[in-house]
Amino acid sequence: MIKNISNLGDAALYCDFGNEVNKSINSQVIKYFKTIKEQKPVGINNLTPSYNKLIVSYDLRQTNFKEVKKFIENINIEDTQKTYSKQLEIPVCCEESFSLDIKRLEEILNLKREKILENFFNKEYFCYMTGFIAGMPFLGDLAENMRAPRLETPRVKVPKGSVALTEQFANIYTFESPGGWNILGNTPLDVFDNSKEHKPNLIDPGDIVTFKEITLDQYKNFYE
C-alpha cells in the first residue's frame, strides 16, 4: 500500500511505497500503475513505476497536486480485473566476445564461469521496472552469490543486447548507451523496437522472464 504522498516539485505526485525492494512491494506498486493506466484520468500524462515508488506526472494547465492526490487515494486497486502478465523466454549467447565481464565476475563472485553461467540460467526472473533507457527491464532477483557491484568506470559505449548484472537485478541494453553493468552475454532479440509504434518493449512490469544460453551459430543464425 501507498505509505505516503507527496509532490515531487509542481507537475508530479510522489507515491511512497515504502523504502525495501522486494517483488510484494513492487507488485503493489505496478497494480496501481496499471489501474491507474487504464483508468486514463484527464491532465496525467505519464507513470513511471520503479521498485517501490511510482511517480504520477500530470500537466498543470489541466489539473493540479490536491486534485490528483484525491484521485488516487480514492483508488480501490483491488475492484479492478486481475493485472495481467506474461512469460517470456529470451535466448542468450555467452561466448567470449559477449561476455566482456566473465573475468571480472568470475573475481568477483568467487565463482567458475560454468558455476555462474548454471546460476545465471536456472532462474525465474520478475521486471521490476524499465526505463533509463528506452525499455530496458530490471529484473530480479539473482541469487545471493551472484551480485556484483557496479564497474568503477562505466563503459563509454555498451553494445545494443549485452544482458548485464548488478547487485540483485538483471538487464539488456536495448540500444547501445553508456552504462556500468557487469556484462554476462547478448541477445540476438529486439528488445527495444521503436518502428513498433503500438508496442515497442518486449517486457512490461510485472512480467516473468526465463533467460536460455545459445549457441554462436544459434545466435548468428536466429533471424534466418
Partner chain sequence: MSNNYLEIIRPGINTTFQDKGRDHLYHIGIPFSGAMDNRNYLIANKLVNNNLDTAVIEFAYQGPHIKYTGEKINFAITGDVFFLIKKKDNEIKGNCYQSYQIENGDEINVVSTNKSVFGYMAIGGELDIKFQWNSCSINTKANIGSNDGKKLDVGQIINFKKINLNKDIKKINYINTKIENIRVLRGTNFDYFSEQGKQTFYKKEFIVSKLSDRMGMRLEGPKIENIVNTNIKSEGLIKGVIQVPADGNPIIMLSDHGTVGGYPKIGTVASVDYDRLVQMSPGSKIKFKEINLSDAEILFKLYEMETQNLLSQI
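Alright, leaving the form predicted together with its partner chain aside, put up the form predicted on its own.
One chain, no partners, no other molecules: that is all that follows.
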C-alpha cells in the first residue's frame, strides 16, 4: 500500500510504496496506476509508474495537490477489479552476431552458454515498468544465478531489438540507443510502434512475458 504521498514540483505528486523491488509491491503500483487511468479524474494528465513509486501529474487550471491527494487516498484498492494482464511470447534469436555478451555472461555467471539460454528461456517474466527509452520493458525476476552487473563501459549504440540482462531484470531495447546491459540476443518484433498513437507499447506494466528461441532463418523471415 502507499506509505506516503508528497508534492513533486508545482503540478505533480509522488506516491511512495516503499523501497523494496518485488512483484507484490509493484502489483500495488500497477493497480493504482490502472484504477486512476480508468476513472479519469478531472485534471490528472499523466501517470508514471515505476518499480515502487507512482508519479501523478495534473493541470493546475483544473485541480490541485489537495484534491488529487484526497482522490488517491479514497481509492479502496481492495474494491478495484482484478488487474488484467496480457501473456506474451517474444521470439529471440541468440545467433553469435546477436549474442554480444554471451562470453562475458559465461565468465561472470560461471555457466555454459547452453545453460544460460536454458535458464533464460525456461522462465516467466513480470513487467514491472516501461521506461528509460520509450516502451522498454523491465522484466523480472531473474534467478540469483542469472544476475550479472552492467558493463563497466556502456556501449554507445545498442542495436534495436536487443534482449539483455542486468541484475534481476531482462529488457528489450526498443530503439538503437546507448546502454550497458548484457546482450543475449535480438527479437525481430517491434516492441514499441509510435505509429500506433493510442497503444504504441506491445508490453505494459503487469504483463507476463516468456521468450522463445528462434533460428537466424526464422529471424530473417519473421515478417514474410
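For the two forms, the rigid core is made up of the largest set of C-alpha atoms that agree within 1.5 Å on superposition. Residue numbers count along the first chain shown, from 1. In this text the structure is predicted, and so the values were computed from the model without any measurement.
Superposing on the rigid core, is the Cα displacement of Lys157 between the two forms 2 Å or more? False for Lys157: its C-alpha shift is below 2 Å.
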